[in-house]
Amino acid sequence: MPTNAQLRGLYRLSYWLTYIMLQPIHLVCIDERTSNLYVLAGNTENLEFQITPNGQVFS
């Protein structure tokens, strides 16, 4: 289950990807090894992001 900080990060990232960059999101899941939220996006599935449990977003 994602943390509240991860959900806030996911909302900001989703808004930026879909509304600003007009890129589709293909996959959102939790990496059980790291507890990071993993996001796969982009027209050619070439954008990868992770959101840490404290809400930090990195690619």
Second form
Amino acid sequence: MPTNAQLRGLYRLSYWLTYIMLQPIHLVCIDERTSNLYVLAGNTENLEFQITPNGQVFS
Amino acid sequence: MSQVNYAAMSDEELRQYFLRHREDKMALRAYLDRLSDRPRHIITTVDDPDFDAKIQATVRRQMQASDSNGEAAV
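Shown: the form predicted on its own; wanted: the form predicted in complex with the partner chain:
Complete assembly follows, chain above in first position.
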């Protein structure tokens, strides 16, 4: 399960991607080996983000 | 089940493959392994007051990079 920080990051990221940038999100999942939350988005599946358990967002 | 050679696929090909074969969890793992081998670009943290602006700047940069070379920014 995602952490509270990951969920907050996911909400804000999803808001920006879908509401402001009008980009679809294709996949949201947790890599159980690193516990990072992975997001794949974009019209051409070209936008990628990961959110660490403590809420750090990186690409 | 036939063996799929993930290593022979480009990043783009592997991404397309795991999106279209959700049951193949090893494909996604192979892709995430590639991501973890790349340098990590920290964008922001959830409690950053400038979170939205930083995300937006990164999205625009990734979209521009994708437009110019057909691959995702790394």
